[in-house]
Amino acid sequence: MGTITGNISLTEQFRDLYRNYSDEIAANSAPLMNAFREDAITRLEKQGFPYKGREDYRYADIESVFRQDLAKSFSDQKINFKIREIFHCDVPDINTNLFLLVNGRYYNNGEMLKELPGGIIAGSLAQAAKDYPEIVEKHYDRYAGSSSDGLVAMNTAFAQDGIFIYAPPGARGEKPVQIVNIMISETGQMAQHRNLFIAGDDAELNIVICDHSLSAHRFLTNSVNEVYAGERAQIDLTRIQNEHNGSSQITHTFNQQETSSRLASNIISLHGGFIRNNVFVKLNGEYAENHSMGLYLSDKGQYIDNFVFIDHASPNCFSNQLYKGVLDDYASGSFTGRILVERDAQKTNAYQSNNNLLLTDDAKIYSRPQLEIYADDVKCSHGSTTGQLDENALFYLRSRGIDLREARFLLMFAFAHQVIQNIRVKALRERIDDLVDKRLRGELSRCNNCAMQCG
């Protein structure tokens, strides 16, 4: 169990932490994952921690988040709760294959990997690295490893487990794969896990990730997801973030798409004190299609930051970014969306939109849409709007007998639903509609799915 203290830089602290616990980290993981650690810690030393004001972290105070005094465990922890008794999924009718991560490690009943109907294999990444080394080695750190972000290198150095999902060529799962990422501890804690999702040629994957904190302590999660879509593969990835306001979460998702693949991701941020979502997409094959969307609802001092970078590396590809936010009280956040069209990526279609509603004078949002185009035969657009509810629309609704409070909720819900409607699973879409409606009305607490009532 390690902690970091003192006045030395965060880079030095985590380097020393790794050196002190490297044997324990390696002993509780897989040899294949261990092979990447030394190079990763070298990259961390070279890249350093991102700092507020740096171009890609201009408004996010990452250093203060990581200077919290949080325990870090590198071996199996004894959990004094029966997780399945205190946690109840917010989407009971979705009918999924459910997998749990607890404090960054795969939580199981003795079965580390499962073969699901349709031929999909899912379970512990550390176990998959032992049982399917040729598959894991082909993709592990291949997409995240080129990142210049020191937090990604740190995850590679420390992560010991996570979720592995592999859909062989042509495989189609009968049900979505649901990953519930739970933070629960008797003290404040930091966790780092690694997920690897692979869809072979012509395969289909539908993945739902739910983030929850189940005890009233400070938590910090630094996670990395690597997602590979083979030729003509289809992946739908939905993430629901619903942790308490004492939690901080940094996610990095690297999406690699090959010819004629389609990948749609949707991040719904309902609760969390500090959230930073980094999404990187590389359209590596011709006619690839990407939809990157997000909805963030924040209040009471929450900070939510979304960074999206889409690299059009091949011709005839399509991408669409749509991020929307509703900020209340003294919440703040930022959106940075960057589209890069490389020289050979002719016939590119790329669109980007960020729209925000500020419900109070104290709420703040910083929006930075960006285009970088080196090809000459393209269709690209970007835009950003920030404002308050439309007074004319409010007047129209009130003239139809709807009171002011309900009219405001209806307009906010319609604003948010433009993102939610893109979720393809009907049961999930309807449940998120319900959760967002409750969240906007102040009826949804981060504890709504927890039986502990920890206060």
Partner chain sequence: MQNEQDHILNEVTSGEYKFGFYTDIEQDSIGRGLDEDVIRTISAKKNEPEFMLEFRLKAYRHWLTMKMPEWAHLDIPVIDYQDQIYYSAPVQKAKLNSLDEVDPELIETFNKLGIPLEEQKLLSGVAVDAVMDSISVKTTFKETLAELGIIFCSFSEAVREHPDLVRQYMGSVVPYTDNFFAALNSAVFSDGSFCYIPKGVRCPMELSTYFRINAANTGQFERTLIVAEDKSYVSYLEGCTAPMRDENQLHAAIVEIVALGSAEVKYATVQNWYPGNKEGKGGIYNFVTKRGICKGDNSKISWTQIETGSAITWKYPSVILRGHNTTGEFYSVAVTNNRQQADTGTKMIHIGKNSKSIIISKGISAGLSNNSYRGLVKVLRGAENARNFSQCDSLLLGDKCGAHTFPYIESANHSAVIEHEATTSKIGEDQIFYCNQRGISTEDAIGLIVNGYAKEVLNKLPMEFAVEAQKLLQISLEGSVG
The other form holds:
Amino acid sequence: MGTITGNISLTEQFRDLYRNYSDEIAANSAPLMNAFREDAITRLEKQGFPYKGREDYRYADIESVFRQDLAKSFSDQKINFKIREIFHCDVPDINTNLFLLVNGRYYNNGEMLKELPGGIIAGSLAQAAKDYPEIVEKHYDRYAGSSSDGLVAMNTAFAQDGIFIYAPPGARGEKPVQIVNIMISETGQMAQHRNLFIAGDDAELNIVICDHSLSAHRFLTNSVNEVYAGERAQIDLTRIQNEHNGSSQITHTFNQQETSSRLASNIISLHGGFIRNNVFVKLNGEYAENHSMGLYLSDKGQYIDNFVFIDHASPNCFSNQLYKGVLDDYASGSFTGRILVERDAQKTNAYQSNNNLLLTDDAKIYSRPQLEIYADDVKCSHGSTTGQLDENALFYLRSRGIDLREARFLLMFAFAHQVIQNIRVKALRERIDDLVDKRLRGELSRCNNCAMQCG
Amino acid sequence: MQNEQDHILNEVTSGEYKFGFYTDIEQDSIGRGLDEDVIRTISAKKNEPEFMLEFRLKAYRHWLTMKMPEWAHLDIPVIDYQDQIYYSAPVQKAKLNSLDEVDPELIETFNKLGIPLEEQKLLSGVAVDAVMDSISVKTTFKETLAELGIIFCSFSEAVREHPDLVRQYMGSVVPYTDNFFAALNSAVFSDGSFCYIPKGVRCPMELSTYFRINAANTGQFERTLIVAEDKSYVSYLEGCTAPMRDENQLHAAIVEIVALGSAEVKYATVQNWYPGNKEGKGGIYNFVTKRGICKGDNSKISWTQIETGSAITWKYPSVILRGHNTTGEFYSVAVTNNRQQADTGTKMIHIGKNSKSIIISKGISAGLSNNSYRGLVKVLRGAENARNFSQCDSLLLGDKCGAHTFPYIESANHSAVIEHEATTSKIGEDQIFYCNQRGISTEDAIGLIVNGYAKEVLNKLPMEFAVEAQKLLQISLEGSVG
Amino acid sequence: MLLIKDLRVSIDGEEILKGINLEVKAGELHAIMGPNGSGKSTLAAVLAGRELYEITSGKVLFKGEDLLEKSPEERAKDGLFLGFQYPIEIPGVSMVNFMKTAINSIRKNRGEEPLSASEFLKKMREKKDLVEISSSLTNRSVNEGFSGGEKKKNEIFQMAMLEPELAILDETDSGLDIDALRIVARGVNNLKSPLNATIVITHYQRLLEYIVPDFVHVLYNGRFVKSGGKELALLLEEKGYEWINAEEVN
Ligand SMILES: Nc1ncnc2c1ncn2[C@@H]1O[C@H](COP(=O)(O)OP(=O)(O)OP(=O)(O)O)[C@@H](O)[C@H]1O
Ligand SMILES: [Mg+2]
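Next, report the structure of the form predicted in complex with the partner chain; the form predicted on its own has already been given.
What follows is the whole complex; the chain from before opens it.
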């Protein structure tokens, strides 16, 4: 275990941390992943930590998040909790194949890798790097590696494990694969894990990630997901963020899409003190289709920041972004969406929409919908609205005898539902509707079974 | 069909710059480079009072601590600020009593630009302050305006004749610390226009400044200050051109507008600085800070700009909506062609209650150019019921250019409503076919469609200018498209 | 049931209703006619509690209680219904959820138990048949993408569901085909009882052939300038509002 304090730059702190623990990091991972570390630490030194005010992190204070005094651990920890006993995820009454990450490490219940019905292989990434090196090698750090973000390089240097999901060409899972990502500890802790999801040509994957914190300590996660959709593959990726308000979470997701693939990602942020989600999409083959959606419901002092970058690198692709937020109390939020249409990516259709409701004058929202276009035969548009509930709709509801309070809920719920309705698995969609309804009504004011009463 | 269209587009986008001539006139210039002595020389040449010199020196010292901004979507070559000439003026008598004393070459220059300095030849409704290189050459209709108490003169004259007004308002909207180019301008600006509309007066004619860069290797740094007292009204026009030269020339101007209670100021620009040649050689680097403040309740400031020139444009005419019930407007058409680059837009800062702003931006990119809209709408906590609507459209002519939109929306008031929309499109083949079918040539069709696309903004210009601007669009895209 | 006394209403400082007086008793059916912009919708919206308007003077009693101090939903729960001239689209809120919430909130106010899911669905079906509105509409979001006529039918459907004591129908007949017009009339007539009252705002005599009013009032420039029986509507149709104008001047 190592902790960092003092006034030296964060970059130097983490470089030194790496130098001091590189043997232990490597020993508890896989050679294939270790091969990337030296290069990554050099990249981190070159790129540095994103500072507030930098164009892509304009409103996010990453630095103070990383300045927290948190434990880092690079070997298996003894966890004095019986996770199965205290944790029941809100989502899994829908039937899923469940995998657990505890403090960023694969939670071993005997099997490191499982073959699921339909031919999907899922389990520990480090194990997969040993058992299926040719598959992992083909994708590992191929999409995240070119990022200019020092935090991604840092993850590559430190990440030891995570979840690996592989659908061979043509494979189709019967049930969604669910990853429950738990932070639990007796002190504040930081974790950096790495997931790799691969759908071969014509394969279908449905993945649900749930983030939870189960003890009342400060947590920080810096995770990277690399997602590959082969030709005609279909991937649905849903993330439900439900950590307590003492935790900070930074996620980076790199989606690489080949010809005629379809990928839909939904990030539903319910709880969490500081959240930054980076979503990068590269439409690498023609006729690829991407839907990137998000919903953020925040109150108290939460800060939720979504950054989406869609790279139309091939002609004839379609992308649609829809991000919506409701901000109460003194919460603040930020949305940045960039559509890049590269030269010759003709016949691109790209849309983007960001809508925000501010419920108080202490809440703040920053919205930056951006278009960067280098091809002329394209249809691109974006829209952003920030404001209140529609007065006319409110009056209409009230004139039918519905109380103001209830009318507001109905409209807020309708507002949020426009994101949720895009989730294709019905049971999951209904479950999330329910969670969102409860969240909006304040019934879900703290997370499941959490000891932390973030009041 | 596609081929023919490309061909016409090509023709249309290769038009020549009409105002590229150079006037051979005796110049009073100082040497290249910039230091405190240069600033003292400029100030001395202009017989400025002490407070001006101090202001310049403070600005200069601050500038030395600043770096050129890099956030714009622009590829700006390294500019050697020591290789510029910071003061150049056509030699003429210190004080002109009549037009007869203006150098005939100068009159001829402005005639060629379509800006006759003889009042009887001017469009009757427009008073002009003509500025060549660093110096105001002639202000027309001064006496007529003076009868109403309106002051319209060169900035230098204002410094001499109305030092209290200048002192009170100069730098109050754009402080010299504002940004790199504002600091540079504050240190070395040579002239510009000053305009003061007294309480309750509606200025009966359009006021206009015409800026002309003539001398080589010379930066133009002018500043304009408009003060509109309570319940007054003025409409202001600005035009600009420059000779064709192989090297790039620097233009870093400041415009400040102060609108007091219930005052209304309209400011329109037709910017047609030399854009450089087809290969991107030469052209003006245009770094301009324009900002107005709606200081009093119920006041209104409206910016309209037609941007067709310059190799590089970096410009964000803004409004600070300080008073309650104030209105800020920004209407813009920006055309880029060949290798031009533009990063332009606006900032609307809502502070007062019920403040409203509207942003209509139409970008047109052709050739190998890049055209970006960048705009900030910021609603502060106290700005109850603030409203903003923004519409940013981009039109692409050809597949080698770029069109970009970077809005920044920041809201901290729950009763504020902010709406932003943007679209990107090209001229539809069906639209052109429809026109062709009605007997309109493809070239004319493109012109029609582009003008229709820009109409919402062109309509905001005073009539004489609207026609001019329409022609200019045509030239920028016919001789540039149209 | 409804008593309006010297009601004056402005918007943005401009007076729109300039002293309205009206009494509607239980069992009565009133028709309000008047040229465009005379203030008919304003009156209806003020009665329903739209906050946009400023009430500068006057008094309105509904069932003996001060109506103007109540919120829109309290008025609805007390049994007042407004059929909107331009019904509002509310994307994302399903018709079913909308109606269920409304009915149960009104029932709660009356001290009644909420309807069970099956009772509610039964009622939906019944009323749907009455106004001949198709399930494909009631399965959608409130008014979203409805045609003009469908929206009007949906207003009548809601009225039938909520069973108000006083219904104010603001041009519910415009934009309807003949069949739909008959359905609207059926809805209104169905509700008619000695305990209820209805105010229809309309431009057309044709509706009044199906719904026979006890009184017809003409609203002109913010005032009731004429009242009479159903024959007044015929007279108006024949002579137009100019005639009223001339009368006024004389
Ligand atoms: N929100 C508003 N803002 C400004 N003026 C309004 C508003 N609502 C109504 N008015 C004005 O008030 C007047 C009365 O309008 P109202 O809608 O009540 O007329 P109406 O009698 O219902 O007309 P119609 O027959 O066309 O439906 C009109 O002049 C209208 O323009
Ligand atoms: Mg009406």
